[in-house]
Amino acid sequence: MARQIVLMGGTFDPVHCGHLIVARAAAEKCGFDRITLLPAGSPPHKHSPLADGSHRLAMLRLAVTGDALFEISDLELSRTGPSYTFDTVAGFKTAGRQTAVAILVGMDMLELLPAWHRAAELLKIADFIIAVRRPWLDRMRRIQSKLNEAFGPRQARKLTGRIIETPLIDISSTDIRSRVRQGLPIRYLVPQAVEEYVLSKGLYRSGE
C-alpha cells in the first residue's frame, strides 16, 4: 500500500496554536498519523513573509518538539522562485514513486484554488482535505459552483469530498504581528517556545 504523506503549507509567520490545533482535529477526524508542516518560501498568493525562511523554520521546530504528530519540511524554503504547491507535491512524488500526497487547506485557499499554478494538473497528483469552521454551508455552495465552472462538475465533486469541521480558533499571524510591534503579550496564543524565540530574536517589532 502506498505511503501517504499529509501537507498543511503556510507562511507560518509565525506558527501560531491555530495551525497545530486545526491539524491535530485533521489527523484525528482521518486518521492520520503523521502531519508535514511546509513553510512556504515565497508564496505567489501572498505578500512576502516578515521573518526570514530560517526563522520560520526554527519557530515551527519550536513548536512541534516531542510531538509524533509533526514532521517538518524546508523543501520550499531550499527552491527559489515561487513556491508553487504543483511543484512541492512534485518533488515529494519524485523523491517516493509510491507516495500518495494529500493537503491540507482551508476555505479560504480552497476558493482561490483556480488561479494556483497548474491547478488542474495538481488535482490529478494530489488528494484535498477541506478545512472548515462553522457555519461554512452556504459559503460552500457558492465556492462549488466556481470549482464547478474551473474544473468541470466531477473533479470539483472529487476535490471537496473529503470536507472535516475544525474547532473555531480565531487567531491569526497578522494579529500576532501587530501585538508584537505593540508591545501586548502574545502568550496562549502561540506555543511558549515560539514566544521567547520571536522576543529574543526581536521579530516583528516594525513592518506590517
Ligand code: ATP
Given for the second form:
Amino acid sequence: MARQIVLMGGTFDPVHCGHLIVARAAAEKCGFDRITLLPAGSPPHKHSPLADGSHRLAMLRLAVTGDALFEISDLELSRTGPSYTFDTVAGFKTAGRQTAVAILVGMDMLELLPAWHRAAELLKIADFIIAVRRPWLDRMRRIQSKLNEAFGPRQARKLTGRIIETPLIDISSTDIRSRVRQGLPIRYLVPQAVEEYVLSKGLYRSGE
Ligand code: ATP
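Switch over from the form predicted alone to the form predicted together with adenosine-5'-triphosphate, please.
Below is the whole assembly, all chains and molecules, this chain first.
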C-alpha cells in the first residue's frame, strides 16, 4: 500500500493546545499513526508571523517532545517566498513516488481554499480531511456552495467527503499573542515548555 503522509499546516505562531488536541482527535478518528506538522514560512493568506520561523519551529519541537504521533517538517520554513501548499505537496510526492498526501485543515481554512494557489490542481494530488467543530452545520452549508462554485460539484464532494468532528477548543494563536501582550497568563493554553519558551525569549510582547 502507498505510504500516506498526513500534513497539518499552520502558522503555529505559537503552537497551542487546540492544534494538538485536534490533531490527536483526527488521528484517533482516522487511524493515523503519524501527523506531520508543517509550519508555514510566509503564509500567503494571513498576516506575516510575528515570531521568526526558528522560534516557531523550536516551540513546535518542545510541544511534541516524546509524542510519537508527531513529526515536524521544516520544508516550508526553509523555502523563501510564500508557502504554497501545492508546491509542498508536489515536493513530497516527488520525493517518494508512492506517497499519498492527505491534508488536515480546520473548517476556517476550507473556506479560504478556493483562493489557494493552484487549488484545483491541489485537489487532484491530495486528499483533504476537514476538522470541523460543533456547531457547524449552517456554516458548512455556506462553505459547501462556495466550493461547488469554485471547483464544481465532483471535486467539492471530494473535499467535503472527509469531514471529521473534533472537539470545540476555543483557543487561537491570536488570543495567545494578545494575552502575552497584556501580560496575562497563557498557562494551559499552550504546553508548559512552550509557555516557558515564549516568556524566556520575550516573544509577543509587542506587535499585533
Ligand atoms: P491565528 O489565531 O494566528 O490565526 P490559529 O490559532 O488559527 O492562528 P494556525 O496556525 O493558523 O492557528 O492553524 C493551523 C491549523 O489549525 C488550521 O487548519 C486551523 O484551522 C487549525 N486550528 C487552529 N486552532 C484550532 C482550534 N482551536 N481548534 C481546531 N482547529 C484549530
